[in-house]
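Next comes just one chain, in structure tokens: the form predicted alone.
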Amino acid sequence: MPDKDEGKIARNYHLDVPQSGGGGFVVKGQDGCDWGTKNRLARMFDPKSGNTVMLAFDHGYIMGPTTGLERLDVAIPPLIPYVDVLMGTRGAFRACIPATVDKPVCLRVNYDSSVLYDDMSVGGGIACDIGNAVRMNASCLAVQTFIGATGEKNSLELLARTVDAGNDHGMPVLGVVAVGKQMERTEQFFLLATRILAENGANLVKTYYCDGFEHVTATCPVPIVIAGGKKLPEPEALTMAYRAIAEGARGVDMGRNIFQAQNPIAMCRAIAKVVHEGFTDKEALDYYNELLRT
């Protein structure tokens, strides 16, 4: 049975090999899933870069109206033609997204504990099933769990029965790792959660920006995007992105970052900039400002 304490071995991550898709598929260890799983991946992820822009408006799901959110039906569509995937519940898609809008929809189909309750890592389950997702065009399922918390088990098990839905159906999975008030936000706890996720099947999976992070992406199988997290700064927001990608991430699905900059739409312009053309933190700054000024 493996120690828990083998993390602490000195290890070899091979930096210096490049990481491919493999076997030429853009997407970063997927060649070997069917031809549909495949196809909607390719529609998340940009054929030139690699990589993705993913906008993120599910939290209402446990947090209620979030600042920036308190009208989805105004705040998400100007967005929507500058990212390259949507990410919500069905609940959001079917009452405040038209449905003329043909972009890939990651749609978040657990439940769990709202803000409120003291572990949100405990009672959560499926709230959305394949059959509701099919109906709702989803290119991408997308499931939180909670590594290290009271809710691991029940978590790892919704992943892997959605993983398992998903492949029946020729639909990708999204594995979030969740981090609650008490839980760490190291290189080691992402290193462990990222690889169980994608150990569970998870085609691509969402965690957060740390010291270490090109250890991260180099150790998981599959593509990492990163998760905005809380509201900072608008160059703060684009170093992050920026480093991210510098050290392997396939992209960003930010939220907060985006609906509650001082200028959303520029915000997503400039996040883009980083993520599918290259610019520094600094470039994208720049033309944060042009668009400002504009």
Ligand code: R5P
Contents of the next structure:
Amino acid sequence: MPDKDEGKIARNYHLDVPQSGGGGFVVKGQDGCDWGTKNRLARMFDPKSGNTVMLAFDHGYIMGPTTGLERLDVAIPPLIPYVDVLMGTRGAFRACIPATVDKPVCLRVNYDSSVLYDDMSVGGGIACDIGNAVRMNASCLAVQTFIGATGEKNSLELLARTVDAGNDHGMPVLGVVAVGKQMERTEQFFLLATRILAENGANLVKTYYCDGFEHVTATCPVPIVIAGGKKLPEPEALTMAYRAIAEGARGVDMGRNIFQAQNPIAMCRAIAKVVHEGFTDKEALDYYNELLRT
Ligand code: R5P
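Here we have the form predicted alone; I need the corresponding form predicted in complex with this ligand.
Now the complete complex, all chains and molecules, led by this one.
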């Protein structure tokens, strides 16, 4: 059985060797998937950059009306033209997002304990099954996982069963690495958690940025997108996005650092410059400030 402390000895991440294993499909590690799954992923990832800007507005499923999302119908629609993928819950899409929208939907399909619980990792389940996700015209299913927490077994079971259901329908699954109160935000934790999710079948993984992030992206055989976490000043959020992309992330799935920004549309556009056009954080900040002036 592998030793959980094995990471303390030297490892070779082969940072200069791109991952092999397929026929050149733009999304890392997905060449072996069926046509439907690849077609859905191809809608999410830009064919030129191979990256994606996902807008996360699913916070209400555990947090209630987060700052900036008091009114989903007011906050989200103006941002839609500037992002590649919309990530939210079935209830939010139905009530607040026009069905005429032409952006792929990443549907959060699990429920969890609310933030009022001491341990959010316990008690999760499936909130929207595969048939209803297809009915929502989803392009991807998102499942939260709690590695190293009480709810680890339950959340990995939910992930695995969702991957099975996704496979039956050509539907990719985003595995989300949760960081609850008890969970660390170290390279060691994210190395472990992202790899566990990928090996249990997630087609892409959402996690947080950390020191040593290039090791996390190198050892995860599927694309990683970063969550933004709590609101940072805009320059710091752009630097985090820049570093993540420079260190191998294939995009962002951000919420609060976009919809709580002074100008959310400008923030979406600045983040997209980093994700798709190779802007540095400084260039993106200049661009953001220029948009504020116009
Ligand atoms: C995660 O569980 C949340 O539901 C959000 O999807 C995620 O945290 C991304 O949003 P933020 O960038 O605000 O952290």
